[in-house]
Each structure stands twice: as structure tokens, then as C-alpha cells.
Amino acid sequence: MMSFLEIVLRVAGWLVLAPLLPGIINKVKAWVAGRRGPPVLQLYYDLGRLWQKGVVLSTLASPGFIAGPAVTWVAIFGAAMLLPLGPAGAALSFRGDVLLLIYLLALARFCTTWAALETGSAFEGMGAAREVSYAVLSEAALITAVLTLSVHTGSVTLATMLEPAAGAGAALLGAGLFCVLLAENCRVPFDDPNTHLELTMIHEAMILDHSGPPLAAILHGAAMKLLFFALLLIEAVVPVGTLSPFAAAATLAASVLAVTVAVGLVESLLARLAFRRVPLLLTTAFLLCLFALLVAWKGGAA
């Protein structure tokens, strides 16, 4: 069992490191535009401004403006506790708990899009339709990469799930992760956290008329999540847990930058695609997970 301090310590890291992985993405396309850009802790200052401000509401908008929002970043704060962080372990662990995990995201998009709809806004309606429409690929890939892990561990517990495959299959699983990564984020390829173009928005069209601490949530929720995604990549590929607690701090923390600088250049060097050619990349993931599951299922049965 995890001592009160420590798992104290994980939240506090959890709500104060998350922020600052958006900073470091725009301190890197701006680095690459030849640009000075925004600090690195830009968020959050907007998080503290925004906590400050009132709430506009629509008058279509039932109680469930304000709920989404707060649900979602409880089912993103949710999934961050069940991820074990190497020989830390989690903060809460149980033969299963992978499938809580899944549905705790699933529960984010949906109390997400459900917000985006009360206010009756036909852009945050066609920002709600590209999210589900693309999270039904970008959850298979994800489901078949937890498969691939339990294939290849034989447990549906997330701290032995997340025991590297050497190989090919390592390289595929972390390949079908990463393209996940950009789309649960919303990151390039798939969209533009910075346009200002209703029409082409997904994620961003949802949370127009979001505004004060509920767009707060929102953000910072997002911010956790790029957090969590980066870590799942990292841990599945990454032999963190045979390290000593020090060393796996610092291949975490080593693994983390480098994976959001990853981010950063994807972004500067990629354009984004039309609307037509993203379920081709997101099926080119899930192919990558599925056959690094095979790979796991060959292995195994050899």
C-alpha cells in the first residue's frame, strides 16, 4: 500500500507537471519557425486568469454545460491513478483495472462532446461529430494495444501489462501508440490546436462557448491527457519497471521531453491532413497494433 505522503506527492505531480507539455510543444514549433514564442508556462498563466473570470452561459444550456467539463477531468485524473509509474507502481491497483481504463477515457469524450452539444451551436455539433466519428478508430487501436499487452504478459493488470516487448513488436506497438497519441490530443496531423477556423476545428470547435474555470477544466484536463498518453507510450516500450526508483525518474522524465519535442516537430514539419484522409492514418494505427499483437500472439505461442 502507498503511504498518504506519496500519494500525495503523485497527485500533486499529476496536476502540476501536465501544464507544462503544451508549453514545450509551442516552445519547439516556435523554435523551428525561427520564432521566440510563447513561455513555456504560458498555460499556466491562462489557467490562473481563467479561474478568475466569470462563466458565460447559454440560455439552451442545461446543468450539463458545467458537469461535462468537471467529469471529464475526474475520468482523465481517474485513468492517471490507475498508471502505474515504474516501480512506483499506481496509486491504485486491481486484477482488471485495465478495463476501468478504457472506459474512464471513454466517459471523457463522452461527457466532452455531451457539454459541446447543450449550448445548440452548430459548430460545436459538427466539432462533437468529428471527435466520435474518429474515436472509433482511435479506440481500436488503442483496445488492440492493451490487448497486445495482455497477450504478451498473459495479465489484465495494468502494472504487469506494461512489461516491454523486445523487437518488432516494441517498435509497432510504440509506432501505433504515438499515431494515438496525436489523435486522442488532437495534435497534428489529425487537427490544429491553434486554428481559428470553425469550420475545419475538432476538439477546439467543441469548447467555443466554454469560458472561466470550466474551460479551465478543459484545458488542463487536455493537458493531463497528452501527460497520461505520453507515459502509456513511454512505459509500454520502455523497460522502466526493472530500473531503481532514481533511474526510472529519470528515463520517465528523459522519455516524457522527448516524446513531446516529438509532438513539437510533427507539428512544424506536417501539415495537417483533409478531413477525407484521417481515417486512413488512424487505420494505418491500428494495423501497427494489430500486428505487433500478432507478433505478441506468435511469440507466445512459440
Second form
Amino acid sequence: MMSFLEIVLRVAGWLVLAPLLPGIINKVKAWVAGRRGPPVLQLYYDLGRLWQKGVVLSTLASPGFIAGPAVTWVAIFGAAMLLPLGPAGAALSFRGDVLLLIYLLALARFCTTWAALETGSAFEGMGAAREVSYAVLSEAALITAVLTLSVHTGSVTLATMLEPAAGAGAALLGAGLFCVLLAENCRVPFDDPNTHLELTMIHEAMILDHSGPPLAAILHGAAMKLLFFALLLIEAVVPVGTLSPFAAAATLAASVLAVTVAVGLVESLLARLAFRRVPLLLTTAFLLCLFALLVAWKGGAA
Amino acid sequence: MTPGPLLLLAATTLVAGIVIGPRARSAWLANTLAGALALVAAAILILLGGPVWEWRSVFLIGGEPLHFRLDSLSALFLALVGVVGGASTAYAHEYWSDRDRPHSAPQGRRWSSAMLLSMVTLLLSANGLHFFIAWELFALSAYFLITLDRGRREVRAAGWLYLAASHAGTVCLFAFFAALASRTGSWELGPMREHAELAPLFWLALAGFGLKAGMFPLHIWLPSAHANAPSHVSALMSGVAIKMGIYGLVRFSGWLPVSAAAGWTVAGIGAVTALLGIAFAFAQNDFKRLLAYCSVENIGIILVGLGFALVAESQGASLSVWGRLALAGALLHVWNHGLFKSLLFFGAGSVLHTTGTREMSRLGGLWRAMPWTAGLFALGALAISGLPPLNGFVSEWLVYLGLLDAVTNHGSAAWAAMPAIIVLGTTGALALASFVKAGSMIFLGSPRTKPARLAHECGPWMRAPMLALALGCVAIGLAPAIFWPTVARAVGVWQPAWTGIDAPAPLFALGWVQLSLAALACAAVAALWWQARANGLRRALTWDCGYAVPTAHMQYTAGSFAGIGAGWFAWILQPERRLHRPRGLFPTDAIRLERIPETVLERVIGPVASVIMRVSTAVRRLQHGHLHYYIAYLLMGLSALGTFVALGSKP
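Given the form predicted alone, corresponding form predicted together with the partner chain:
To see the whole picture, the full complex is given below, headed by that same chain.
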């Protein structure tokens, strides 16, 4: 059983470290473009400012408009608590927790899109329609990745599944999960968080009308989700669970940094895909995970 | 206490309901609610571990003595009949009232008592003949309920389709029961797994019961029947009636020997049903048709669980314990789907009652006028999308866990379980998309038409059943371990090797997680609301990227919301589009209409039926009433026969 201190540390770590990632991505992008860019801690300032600000509610919005971001945040936080951190394990672990994890992400999606559609704006409608549709493919890819790990380790508990990583199929699985990471966190090439054209956005289009504390919850939740997917990707590829605590912590920190920089580089070097090509890339991600599954299956049978 | 007196009470009230229904409105309501309560109480007595209740009588019906039996498996379905039947009775009191429907409301009361009675008889019958008679009565009373509003042409068409399809299933079941009785020499039903020669009969049962359950591609009757029936009947049909098909499948797959191939087939059909059902649901613009197709999807999930349980059993029940989880998940999903689908149909009924339209794109912004309905519909939508911390997640989790265990066992079942898991995951994501679409198009944004602007909240008799069902969804979601023993007993009846009512340890953990998640979510909502209020809340026009006068018609519609996802399934959805582009310098109108046909019915069965009709019409010309032609036919036939014999007799 976890000690109280450990849980506090874990919660604090997730809450405090998550907003660092978007800052690093932006710094990388600025560096590639030869700009100085916003400070790495910019999101912290933004969150602090937004938390103090008043809220402008659409005249059409129901209480669900504020409840949506809150539940989204709780769902992502819950998923983060289920994710084991190398040898430290998860805050809570039980057989089948991996399914809860996937469905918590789905709950977050339901609440985000529901709150988006509260405003009755076509832009939010577009964003929500894209979000739920592309999620069908990325969820298929994610569940295939889970199956891969499950077949490889013969377990359905996240802590055991992530301990030895994916073995032979790790490269395939890593590539697939990286695509899912980009899609689920609405990064280039699936979505452009910085565009000025609402017609072409997914996530940013959905939160156009949010302001003040709900927007802070959304931004913090999105940062936690990015950290979550980065950690999931790393632990699926690198056998962090088998390392000593110190080495594991160092590996996790270095790999998260590497993934974040990679996201920043992808964002700097690639253009956003046309929307009709997005399903193709997501299907590719699904196929990558599927091949990893086949590799794991052959490895398991041998 | 035994369930006997309670069942007698329930039967008495339901028979009395058939008699007094048309005249005494309030008495019928009290009477039926009492009957429903008695049914639930009787079921609970068995589900809490009471001994199997048996009752034999010397009284003969159709030459067979009456024999009733209530075990955990039938009690599971009986409880559902009681809960949803009672809720639908209370709901109809206001929804289909004598004031609005002076002609059909009294008839509706009679037929709904008849339908409940026939379903109860069906569940209790331990005699094949009586089971079959109850089945037929149940099908007929459902027909009269579906066509209560038979002044409308599409209702009559839907009713006719239901009746025809239902009887196609009845033919299969007639063959099934007759063959069963002739092979075993008795109409008595019970475990007969040792008769290996009975195994092929399961295919007949699969066709007959599967048609009623709505498995793909035999679901053709379901969407139009559920959409056109009055909403309390839709709830009863979707929540309970199609579950009778599942009951038949579970019951007879537990009693009869079933080949391994049947298990694979059921699982495969289940996966296809789930995926295509939800694809059709996502593309619908009519919210009741959306709910109906979603029932097809949920039947698919139940069939996946049942199919893998059959596979596990054929591989040795004691070895493949994962089958137990899959079956338990499927049976719990029977309950869950009954609860949230009835809730959603009631919500849909409230909307239909006040706005008079089933087109989602003509609604919008109803939450302000009907906050209760909107909130409860949202809860139902969360539950049916299988999201934690509600009940839909618990049963899907059990099915998933069973399948994952099958995968990690590395047996032959793993090959089927892996695609099934991926299909279920995709289905879940599509279900979420469908219900975000339904909920938001109906209740969020601004009203798109006048009826939507003038909407009003439903009254207490419609609200109370919704609240009760929502409570059920929350209870199963937050305390799944409490409901486990009941499901585990039913699994034990199905396969004695899987008896054992200890809840799997993760179920307790899951319960606690769901509970703390719900608490945390409430706390977060409260905190965010409080902080927003403290900072100052201001209402303003939706920003809409600076557009100053957004109108309701600029909102996203149901069709555009589903556009991307429906495009991927265009090969099966076969959408019919009518496009009228704006032309000229001053275009006056532009139209884009889209209709999703019921592909199997309209593109497969329809053309085949029309060919048959054409051939029949052509052949019919031979019969015209001219006697001399008939004599000529006879002579021609005789001479042809003579020639045939003469040619054949030559060595």
C-alpha cells in the first residue's frame, strides 16, 4: 500500500510538472524558427492569470458548459493516477485497470465535446465532430497497443504490462503510439494549436468560447494528457520498470524531454495534413500497432 | 418466503389489468404497478440465493400439464420485466393519456398488460409448448402496442414489417420446439446436454431468437418498429422485449449441447452486429431511429459475451474460466441496457411529446425548457457510451476482461478475441460519437424551429420513471460488487462448473474507483463553479469568431456532425442524397437532403421480394377461370407424364 506522502508527491508531480511540456514544445519551435519564443514557464503564468479571471458565458450555455471541463480534468487526472511510473508503480492498480484508463480518456472526450456543443457555434460543432470521429481510429490504435502489451506480458494489469515494455515490437509500437499521441493531443500534423483559422482546428475550435477558470482547467488537463501519453509511450517502449528507482527516474525524465522535443520538431518541420488525409495517417498508426501485436503474438508463442 | 404467492399476485394483477385496463385508468395503473413490484420482489427472492421455484399442475393446456419454474437466469430477466414494465406503465399514464388519445390509450393499457403477462409466462414456462404459445402471444401483443397510433401510414408499415419478421422467426422456433419435442419425446424443458444429437437444433434457435433480439442482418424490423411505436412502447420493446430473444439464446444454449462452431458464429455475429449497429446509429437524423440502431449495437455486445462463453465452454468449462467473466458481463449488460435504453427512450418521448418531431436537426436548445429531461438524457448518454463511473462501463469491462483473459491464455480463442476487442473498442468510440451527437443536437445550442422554442418540461408521471431508471444506472455503476452475486448465480445456472458467487477482486477495486471518481467529479464541478462565480460570471452572445448576429440555422446539424464517420461506412450505409445547389446571381434556394436507408431491407430483401412478387404475378396469369384451358393443362400434363414414363421404361 502506498504511503500518504507518496500519494501527495505523485499528485503534486502530475499537477506541477505537466504544464512544463507545452512550454518546452513552444521553446523548441521557437528555436527551430530562430525566434526567442515565450518563456518555458509561460503556461504557469497563463493558468494563474486565467484562474483569477472572470467568466463570459454564452447566453446559450447550460451548467454543463462549466461541468464539462471539470469532469474532463478529473477524468484525465484519474487516468494519470492509474498510470504506473516505472518501479514506483501506480497510485492504484488492479486487474483490468487498463480498460478503465482507456474509458477515462473517452469520458474526457465526451465532456469536452459536450461542453463545446453547448455554445451552438458551427466552429465548435466542426471541432467536436472531428474530435469524436478521429478518436474512433485513434482508440482502435490505442486498444491494439494495449493488446500488444497484454499479449507480450500475459497480463491485463497496467503495472505488469508496462514493466518489461513491448520487446521485439517496441519500435513499431512506439511509432504507432507516437502518432496516437500527436492525434489525441491535437498536435501537428493532425491539428494546429497555433493557427489563426478556426475552420481548420480541432481542439482549439472546441474551446473557443471558454474563459477564466474553466479554460484554465482545460489547458491544465490538456497538459496532463500530453504528459500522460508521453509517459505511456516511453514505458511501452523502454523497460523502465526493471531499472533501479534512480535510473528509472532519470530515464523517464530524459525520455519525456526527448518525446516533447520530438513533438516540437515534428511541429516545426511538418505542415498540418489536409483533413481528408488524417484518417490515413491514423489508420497507419493502427496498422503499426497491429503489426506490433503480431510480433508480440509470435514472440509469445515461441 | 417463496416467490409463489408473489407471482400469483403478479399474474392476478396482470390478468385483471387486461380486463379493467380499457375502463378504469387509475385502478389499472395502481394494479399494474403492484404487479410489477411483485415481479421484482419474486425475482429478488431468487436472485438473493433462494432455491429454484417449481410449480406443477394437473391442469392441461394444449394437452400438456402446466409446469412453471423460476431459477436465477429467468429471475434476472423477470426483474428487468418488472422494473421496465412498471416504469413504462407509469410513464404512459401521462405520455399516452386518455385526454390526448381517447381511442388508443384504453387499448394500449389492455395490450401492455397482455404483453407483460405473456413475457412473464414465457420466462416461467418449463414446457416447450407453453413457452411457444407465450412467445406467440407476446409477439402479437407487441404488434398491437407498436401500432397503437395506427392512423399514421408509417406506423402501419412498421407494424406490418414487425409482424412479418416476427413470424419468420416464429417459423424457426416452431421447427425448433417441434424437433426438440420429437427427439426427446417430451415437451418438458430442462438441461439436456447429454443428448449430443440435439446440437444442430441450436441453429434454429439462433435464427428464431436472434431475429427477435435484433442481431444483424435479421434486425430489419427493429429500427422502424422502435422509432414508430409510442415511446413508452419503444422503451418496453428495446429494454425488455428484444431481451426475450437473448433470454431464449442464453436459456437454450445453457440447456442444449452446443457445437463449438455455434459459439464462434455467435461471437462473430455479435461483433458485426455491434459495429454495424452503431455505424447505422451514428448516421441517423431521427433520434428514435438512432436509439433503435443503438439497441442493435448493444445486442451485439451481449452476443459477443455469450459467444465467447460458448467457445470457452466447448474448450472445457473448467479450463476456460474466462468464459465466466464474458457471460457475466453479457448478462449484466442485459440489465444495464434495459435501464439506460428505457431511460433514453423516455427522454426521447418527452421531447417528442412536446415538440412533435423526431428530426434532431429541427430541435436544439431544449435544456432550458426541459432541464430534467436534458440532465437525465445526458446521464443515460454517458451510461450507454460505456463511460465510467456509470453502469455501462461495468458490464463492458467484464466482457473486455473475459476477452483479454482469453487472449493472454494463448488458446485458439485468442485469435477471435483479439479482433473482437478491437471491434468493441471502435464500437465504444462510435457510440460516444452517436450520443454526443444526439444529446447535443436535441438539448444544446439554440432552438432551430418554432416547436423547439415552445417546448416545455414533462410532468411528474413522466419524470419519476426516468429518475428511477437513472438511479438504477448510478447504483450499478457505483456499487457493482453488490450486483455481482445475482449475475454470478445466473451464470452458475447456465454452466454449473462456473458456480461460485465470490466477486472477482478487481470488481471491488473498480467499485471504489468509480465511487471516488464520481465524488471527485462532483467536487471539481463545485470548485470550478464556485471559482467562476467568485471571479464574476457574465452572459454574452456566443463568440462565433466575432460574427455579430449568429442565427440558429448556422449551427452544426446532425448530418454534418456525423459526416466524417458516416463517410467511412458509406459502403454499407448507402446514403441517398438530394442536392439542389444555389444557382444564378441571386440564388433563392438550396437544398441538401440525406436519408440513410435500412440497407439490408431496402437493398437486399426488397429487391429479392419484388422479384418473387413479379414471378408470382406472372405465374398467376395461368389461373384465369376458363375451364377449357384447365382441361388443356391437364391433358398437357398427362401427355408429358406419359412421354416421360414411355421414355424412361425403355432399357
